[in-house]
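The chain below stands alone, shown as structure tokens; this is the form predicted on its own.
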Amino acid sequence: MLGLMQSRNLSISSLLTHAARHHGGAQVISRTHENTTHRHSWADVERRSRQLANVLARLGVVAGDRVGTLAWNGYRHLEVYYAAPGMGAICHTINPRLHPDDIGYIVNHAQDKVLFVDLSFVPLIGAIAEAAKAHVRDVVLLCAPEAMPEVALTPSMRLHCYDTLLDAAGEDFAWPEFDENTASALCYTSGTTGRPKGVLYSHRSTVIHAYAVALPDVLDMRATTRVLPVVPMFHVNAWGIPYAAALTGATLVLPGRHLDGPSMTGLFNEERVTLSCGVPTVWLGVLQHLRSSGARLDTVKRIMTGGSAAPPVLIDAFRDEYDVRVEHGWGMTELSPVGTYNAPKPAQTGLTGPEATRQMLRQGRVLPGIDMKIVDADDNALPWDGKAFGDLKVRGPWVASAYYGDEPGSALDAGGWFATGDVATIDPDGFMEITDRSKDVIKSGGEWISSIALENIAVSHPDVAEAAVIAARHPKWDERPLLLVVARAGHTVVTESVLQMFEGKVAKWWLPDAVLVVPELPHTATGKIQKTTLRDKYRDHYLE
């Protein structure tokens, strides 16, 4: 027997609605491309993107096309993050800091047939013109006319200015209803090995994650919360904060491209934000100036950190020395990206000092919706005892099936598991601790570089016979890339003349902060590179 409940899809524009007729006097504050101030409301959101809409309905885009953005935090890309997805279309962030080789690819496979560019990018969107010219028929650049610079697009793209596609479209857009299942944005991930692959998301899982992650034990969303998301939306839609900020009525504060301590401390104060979320880099930025400038954080209260694990340092310090909680989160884009978040239980309340940092070094519990278990190489359940370390699987209604282009499903494992590719244990409490991953790919900053990607540039060297990059301790970007060579017989190896083969190849912060020549690599039996005793042997490196 089934229930006797109205049945509604669930969608993104319902989130941009609610907040327009509920929260319309709310504001979105955006930091803009000059650093000046621009204020508008969730009203002004919600009309806007109908507008959006229409210019993306007269740019020939229809239900399913993919709609790319190269932008940073801002207002107007806020907009084309409802307009497309809204509309029927798919909601597209392309990561700017990858190399445009990839760049170019991304644009490639995903199809896209509009671009819309932030003007820090016209070089980059200059440099990957005659890659994408297949698929993207129009660049829009996220600017008003007055500032419209020359891009050197192919002939067969049209460049057009935002300002004024918006102000010529009118406002007479109706959202439409479709399947919530339909799909409403696409991220590609770079924490895989090879080619970066695509995250499709779909209107149910972006609402049902904004519902969790604005959960009292996650980000405790509300419409008094002045939040200010430092990770970029081009990195898994923002942690779901533009979706989770409109389910609520909070007010949104968008930093724009200036990230560094002495802008965000600023702008922390300046618009009185009471909670931001960012990579630990962000954060150590921010402590750095904090010290040295004798400045405070006014109505910060709350700090979430994700991406890759927080120093001690960074938790005790903005704990004891700014009143300021640093809370951990973890996940990754194939989760939405947000899994699991380190809220305390009862039992964990009472925890100080060394215990209480100690215990926020975890990456947390899991969102409800989303089940997790750790495994055996043999696929048995090991327990949840915070002793037994295992690859973490987790399912859940907001974690791919399949990766973009891919059959359905399979990501998954035959008990509809995804495989996360990272070791940890779960204490009796529900508390999950990344120990370790089993992928090679190295997590500098919160973003991910490819070790198989660094290798097969190295040994193309003449000089170099073998050679393997590992993921080595940093104390400023929690891992940087560690290239070990070993060199062919009657050759020798300069390091400089190694580093030089990376130029033009990868993006320059994916290049290894030192190159190790090494009279032999150890492997396995089967003649792999044994990762795990170099890991062993070298993961201080850098600290020491």
Given for the second form:
Amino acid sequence: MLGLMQSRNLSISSLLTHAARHHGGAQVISRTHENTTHRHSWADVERRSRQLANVLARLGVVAGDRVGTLAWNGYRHLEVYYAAPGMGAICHTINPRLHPDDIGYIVNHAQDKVLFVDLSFVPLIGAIAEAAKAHVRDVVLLCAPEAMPEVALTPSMRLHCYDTLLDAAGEDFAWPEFDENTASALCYTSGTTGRPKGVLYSHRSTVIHAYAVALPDVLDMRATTRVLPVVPMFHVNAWGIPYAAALTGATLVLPGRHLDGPSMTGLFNEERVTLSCGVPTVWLGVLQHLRSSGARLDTVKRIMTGGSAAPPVLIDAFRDEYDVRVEHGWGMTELSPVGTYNAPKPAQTGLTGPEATRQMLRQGRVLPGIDMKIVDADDNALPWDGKAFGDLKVRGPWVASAYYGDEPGSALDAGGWFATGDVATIDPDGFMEITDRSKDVIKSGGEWISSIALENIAVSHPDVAEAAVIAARHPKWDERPLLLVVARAGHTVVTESVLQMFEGKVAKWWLPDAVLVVPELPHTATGKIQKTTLRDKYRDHYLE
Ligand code: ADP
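Same protein, different condition: the form predicted on its own was shown, now please give the form predicted in complex with adenosine-5'-diphosphate.
Below: every chain and molecule of the assembly, starting with the one above.
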């Protein structure tokens, strides 16, 4: 027997109309390209998104078409986030930090019809125009008419000014209703190996994910929250914050292109931000600025860190020196992206000192709706004892079932699980902890060593700015850990002293066999250490 409840489709436009109707005066504040502050409200975003939907229709965009963006976090980008899916098209966010060859590939693979581009990326658009000309008809620069630059496009492409198009468009547009499984947004994973792969979100997955990230034990978002996503809207939906902010009526502060410590600190205090989200690199930058300038954070109470493992120093320093709670979450493009979040259960609330830090380093419990398990090489489920580590698999309504262009379900195993490529432990309370990406784990004499655990210890050394541990081939043990460190500015690293840090913290056989001090470590387009490059270079270190 079916239930007798209304079956209204979940839709992204309904998040926006809710915000406009019930939180119409709540602000959306943006740092512009010119470094000025732009303010409007959720009611303005909704009205302007209707105008933009009319613009898209005039440019020939129809339901199902891909609309690309190459843009920082800002109000015009937010309008594309809502107008494109709202009219039934797909908002395809492109990561400008990728190599131009990859961007050209992605634009063609997605067959983007229109590109919305920030002024910062005008040179980039010139570089990929030739590669993109097969599908892209219109390029819209996110600026005012007086800021329009010269752009070298191909003759088949038309160049437009965003503000000019919007000013000429009517506000008369009714958000259409359609199947909630309709595609809404597209985001490619960075592809550290092989070509980037597209993850195609739906209205349903996006709305359910927004509800989940807004929960008290996740971002705890409310109408009184003033949230600043440092995480870019050009990668994994800025962790769903543009949607969750509309859902809850929160004030949204969008930082634009200056993401360094001084700029972020200034914006936090000026706009009385209470919550922010970003990768560890951003927080280390903010921390360094606070310490060197003596500045304080006036209103920020919590910051969420994710994207790569949080170093302990981040949690300790923000708590002890600035009274800010650093919370750890985990996710990936294929999970919309948030999968787990570390909020205490009653048993964890009383922890203090190093025990509290140790607990907060875990990536956390699943958001309700996500199911997870860890398995061995034969796909047998492993116990949740906090010790056994295995491949992490997930399933749920905001987990991808296939990559863009592939058969539905083709990314899943026979049981419907998605293999994350991460290796993890899960403790009896359900707290998951990533020990590695499966390709980064070190297999020494048949046993596994966690590179993340070793890196966390290495970066707690006062002379170390950044550390990476990779598997290097070994004649006797197959693989042994090799530690690469970058010295902090003005410091010298003594390798024996770094190795002493490990004493008593890990089993003796986990100790790196060697420490190399290097001037810098390579990073991916999403700011993670590029271990493939390091392995290529140092794989044979113990054989040489
Ligand atoms: P990309 O590598 O393209 O940036 P994603 O943004 O999808 O791709 O990255 C997802 C991966 O990032 C996860 O599979 C995991 O390895 C890593 N990751 C994300 N959050 C954390 C975290 N809190 N701790 C450790 N690793 C994390």
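All of these numbers come straight from a predicted model, not from anything done at the bench. Between two forms, the rigid core is the largest collection of C-alphas that superpose within 1.5 Å. Numbering follows the first chain given and starts at 1.
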Can we say the CA of Trp42 moves by at least 2 Å between these two forms when the core is superposed?
no
On a rigid core superposition, would Leu483 pass a 2 Å threshold for CA movement between these two forms?
yes
Using the rigid core as the reference frame, would you say Val122 shifts its C-alpha by 2 Å or more between these two forms?
no
